[in-house]
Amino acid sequence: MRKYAVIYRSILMENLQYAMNVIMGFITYFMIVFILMQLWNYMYSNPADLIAGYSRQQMIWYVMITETIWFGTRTATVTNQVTADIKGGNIAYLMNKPYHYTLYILTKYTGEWSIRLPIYAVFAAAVGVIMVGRLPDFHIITLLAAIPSVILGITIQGVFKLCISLISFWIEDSNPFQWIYDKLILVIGTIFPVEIFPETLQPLLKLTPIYTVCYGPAKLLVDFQMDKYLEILLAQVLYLGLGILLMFFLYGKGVKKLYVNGG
């Protein structure tokens, strides 16, 4: 785990200093965010209704928070990087590395995210307490109890996009399900919540990585209870465990390929 870390560090150190490049890159944040503002406040046409259970500070916290992991984790390290790495060849360069190629590209990921999600979040912070005002009943507690959602939530989206970018040992080009990928993530569990879908599709909406990737986390910092928390974790603690799982077993297929058509 020490060269994990070590790898984790220079990452780190090496993000912080296009850290303005981040903070540039709130202003397209803030452009989507402000149109899905005038949206929702054009549907919640009494402030005092519910949609879906969420009220209208509620469901427009939800898509700040969403937009900010998606915005504040949006890196091409799992997507184009790999990609690049497997068509360019210099994947059996980086396979015989004293480390497990996936995992370095986890940590590398996990290095870049570090940086941007915090820088996101501050701005996404201040622009919802001007705006829309502080959101119902939040305590800090509440923010501490989601942290690990949040961090299992963003490993996940993690792990299935590098799973997809895997699947360039075998096509030529993994971006059309990456898009396909991103698309759903963002409409289904991102725009809007789960709860806004036709009852008989929740469950299986449920079932999928978009429940555990931007609605969970974002569904306990809006309305945390502990029912929900621990049905949550539970979920993301099972779809990590399995991503990892597949992701391990594509890039051994992968790598054996490689092997068996002479690198």
The other form holds:
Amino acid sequence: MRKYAVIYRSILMENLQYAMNVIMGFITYFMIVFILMQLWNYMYSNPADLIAGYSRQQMIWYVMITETIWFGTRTATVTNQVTADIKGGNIAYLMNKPYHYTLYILTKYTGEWSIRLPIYAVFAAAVGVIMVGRLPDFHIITLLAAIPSVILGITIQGVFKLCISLISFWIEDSNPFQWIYDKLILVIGTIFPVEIFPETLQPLLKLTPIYTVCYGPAKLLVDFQMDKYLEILLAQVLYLGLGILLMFFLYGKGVKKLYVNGG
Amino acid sequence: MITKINMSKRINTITTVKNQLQVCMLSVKYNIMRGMLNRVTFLTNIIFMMLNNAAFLIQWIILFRLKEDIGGYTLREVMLQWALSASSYGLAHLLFARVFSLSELIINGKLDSYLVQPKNVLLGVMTSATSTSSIGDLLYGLCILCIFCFSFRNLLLFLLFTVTGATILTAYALLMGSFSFWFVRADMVGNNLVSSMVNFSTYPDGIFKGAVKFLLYLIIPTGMSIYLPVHLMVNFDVGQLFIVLGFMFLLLTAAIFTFYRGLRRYSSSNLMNART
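Complement to the form predicted on its own: the form predicted together with the partner chain:
And the full complex, kicking off with our chain again.
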């Protein structure tokens, strides 16, 4: 475990040097959130309306939180780096290091979002308070309680994206699969809470990563309920366990297919 | 005698332009052929890009379940907007993908190999890369048009506005990228603005109000590349068509001028690289 802590610390220090890049990336975040704010403002023609049980403020804050998680964890480590390592053959060198390659990538990913996410969260909170107003019935204790769920959601996201990247062992370019996964999360997960979908579809959506990555953490921050909290945490722990098993399975199968051509 | 000289000059100019265009087309053709070396990856890229775009259908179906019209648009018009947006983006990235990473070439001093080639520098840079997945965007746009609002008139207008939209997007990316000749951090601002142009293009302009609308027509020209063309496809107006065409030529001229002004400031990084 200590070697992963050292990796984490070095990535953290490295990313602190590039905090300015994260701040510049906030322009895109702001633009997207601004568009979605305008969209939901339009959808709530009467500000007192409720859509799927959400008020206008809750809905916009929900979108802002999911987008913050999305942007705060968007790094190329679990996607492009893994694909490039496999495609370029660098994996042959990395797999002989005294760590497990997938855990090394996950540690690096954690080091990166540890810097990005708090920066995005602070900016997002400022934008939210200025443009939408305070989130109704929000207490600091809600934030503290939701933090484990946010961390679990982000880790699940990293594990699943890494699993998709490992497909590169079989198909040269795994990017098209990443697009589909990203769209599943972005289009369905970040813009709409699960309750907005027809009731027949809701149980199905609870089985997808949308529930554990986006909906869970955002729902807890917007509308905290203890029974929901336990349900979401349980689903996340199960999801993470399955995801890690799948990740080790894919990696184990993949490295057996590896051909080293020398050089 | 003077008429003969003028004629021969004109023929020379036409031949030069023809040759330049031929070289550009060949460059794009070889880029695509390179992408086709791995057939499975090539086809997966195209098909999955179409599926990727189709995912947004779910978003709009859900939104239209909540409200009958959004920003004055029905589902048919939103789909038309999506089709035009995807096709313009696809065409721009199919022919001129390198423009979207121009800043990187400038900042890292990688323009040398283009400067020494016996053809137009800008055209050489612009056509030196192709994004194969953009074929999926282009096809998706055409498919959506055929499914939701096909007519011969719509098809002709759609093809025209795909070209104007792609030209405006490319010119805007070229303009933003060219600022890197002067400012190091310009790439970050430029990339953000170009991606904002794409993001705004998939939502109806009716949801934006006041100064934002003004911004969307002049600072981030999504209005001229997508919104106005969609309005024109619904209600045709010759005057507005000329506004779109005029804006396109103006932006293109400004972008080309900025690129060549900036090129005077370019300094090589003495990297050894070759283009074959």
